[in-house]
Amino acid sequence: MEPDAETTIARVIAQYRDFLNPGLTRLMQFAGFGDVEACAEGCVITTEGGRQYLDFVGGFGVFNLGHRHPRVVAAVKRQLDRMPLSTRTFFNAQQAELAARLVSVAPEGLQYVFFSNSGAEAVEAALKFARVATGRPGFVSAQGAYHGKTLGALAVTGREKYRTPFEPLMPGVTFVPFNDLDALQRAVTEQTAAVILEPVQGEGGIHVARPGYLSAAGRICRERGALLILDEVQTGMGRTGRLFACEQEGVCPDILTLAKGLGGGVMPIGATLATPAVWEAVFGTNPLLHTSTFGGNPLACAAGIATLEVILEEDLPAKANRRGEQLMTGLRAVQEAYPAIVKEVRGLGLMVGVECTHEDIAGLVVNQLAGYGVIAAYTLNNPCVIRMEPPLVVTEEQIDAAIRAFRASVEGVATLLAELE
């Protein structure tokens, strides 16, 4: 490591530490990972000491296409010498463009756009439409699942250690398990305005929808005349190997929520989908009803309207298909030679979970992980759960990397163990 370097990271821990966050700094220092990013290419990160790294935690679904890949980077800097950010006075051509293009793409029945910054953002608006459209205050959500930390979204997320701080929060929300039908049958009454669901739970541990459970509450809200709300935002744009997860069967949500991918890994932008019977509830009196002041700013619509492009015409969902099969089978294979270790393997297309066999073990296999050269991060809501989404434009040879660091990093831990007994 040059001196240089070690001045440049000593200097940003403790800025991190006197001016951001001591406690993450402590944290981030324990687990192994004090070293200062400082550029990145497709799936490698490079640091200011000099080490590279394959990413395989992909941003938790932001950098589906890598990092700074060409197509997006030189669509922004064209946006960027004409007009970075709107008006909010004239009609803007970049957010028109984008919203048209991710109707002609989206699940028949959505038709109209809100563009907001994030994804706690996209999940608020619609949160806030399905309140206005329907004329109820309640919701029903799942437990272990993640929507974000804004007071709207985090009411509806699934696990008590990130609400309790900050109660109050909304009332009137219903937490079931995920995938049991009949628990949701029950929670959904006549003051459910809506139903909010992720295709497959992102920080609840990778747990994939059953076959039927989307279809399935669909029909339910319908019934009771609530909407159906499908996050999205960690999802979509190809991650689980379609365009859209709620794709695998056919299912049309009311509303529908993206941000993290639609940016391309080089601008933030939110989401939210809805179709004209909502759409005419929020903003038939008022079109002013809700707003944001850099939602759908041309920044960021050119870098969605360029990750479409590349999404579709590199056809990404076959490529996370593909590469999600070989990762998942070489893992597996680790599973199978370390069943004290490793306890289940899940995912769809290139969001991938390894459960393990307790939190600390899961702490230890990422850590070893970063020492072969892969980042990899456990889930929020579910610590044993180590999450792999590499960017869908992965390699068979860094996915037959990172399975091989793989075993070598419970290879490492299971010795460990051994030693500890």
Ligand SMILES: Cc1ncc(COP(=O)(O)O)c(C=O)c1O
Contents of the next structure:
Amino acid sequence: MEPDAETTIARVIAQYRDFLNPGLTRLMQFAGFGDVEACAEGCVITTEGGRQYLDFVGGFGVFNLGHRHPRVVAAVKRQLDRMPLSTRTFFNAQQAELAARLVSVAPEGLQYVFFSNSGAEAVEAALKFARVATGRPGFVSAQGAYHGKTLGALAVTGREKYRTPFEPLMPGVTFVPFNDLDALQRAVTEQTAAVILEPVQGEGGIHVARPGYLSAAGRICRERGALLILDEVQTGMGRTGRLFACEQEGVCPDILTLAKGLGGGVMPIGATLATPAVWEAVFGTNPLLHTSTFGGNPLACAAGIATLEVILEEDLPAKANRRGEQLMTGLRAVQEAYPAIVKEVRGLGLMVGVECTHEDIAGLVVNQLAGYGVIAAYTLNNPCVIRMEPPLVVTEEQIDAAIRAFRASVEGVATLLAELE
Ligand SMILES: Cc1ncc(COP(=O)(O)O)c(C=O)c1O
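Mind giving me the form predicted together with the ligand, seeing as the form predicted on its own was just shown?
Whole complex next, starting from this chain.
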């Protein structure tokens, strides 16, 4: 390593320790990520230390188009030279265009868009809109669900570890086991404003909704006068093999949340889409009832417009299906060879989870993978599960390389465990 690089890495890590988060600094170093990212292109990240890594975290759904897709970068640069942020007094063409394009591809019935800057903000808006539209206070969410860490989103996030320190949270939230329709039937009452679900639980450990689950959830909501919110912050924008995962079984939610991949891996953006009935209730008498200063800024919307064009023109959902099949087949072959280490491989499109037999084993595998030049991460609400969410532009050869690295990593962990016995 160049002496300059060594100095840079040491300085950045010390600044993380001294000014950002000492515990996180230790955790990242322990997990094998004691380097500093320098630049990235496509699926490859280059560090200050001069190493190159295949990005199989994909920003947890942010980098669906890979890093620095030229069309998105060009659109953002053009906008930067004209007007990056909005006056919010005049109409803005980029915001209007992205809303129109999103609605044209969104599930039927979704007619209006509210733009924000992150997934949690998109969820906050969804929760507020559901309360106003129904006049009811309650929500039903799923155990293991992840919807963000702001106070409202946290209240519907199904992991006590992140909730308890901040209680009391928003009251009236009931959690049910994911994929359990009987439990959902029992939980939705005349006090329920909305049921909020992810079509594939991401942070909960990559759990795919069973066929029929989401449509039955929609039916239960309609019968009881509650709304269905689908949170596609992570599953959206082509990741699961459809533009939106709910298309898999033709479910049309009342409210849909998007973020992460919508900005094309270049800009942060969040979006909450809903039906005319919801919009009328929220903005009908007060068009300023919910607002965001930076939400819908032209820079982010220019990125969103280019992102939608790329996803549709390059047919990235179909690529996600093909590469996802290839990845899961390869990972399952390793699972069959090492059942004491890998319990299950599951997923949809390129949203893939590898469940290890213990969370410490998952940590060791992630660490080994980094050594072989592939970055992966465990899921926040289920540390036994390693997620693999590479950009949808990942090549066949890159998937093969990651599978080889995974096999070598699991072999390495198996050898280590055998030595300890
Ligand atoms: C399904 C889902 N909803 C909401 C969020 C929160 O998004 P953000 O971290 O941008 O606030 C996430 C983040 O991982 C997510 O996966």
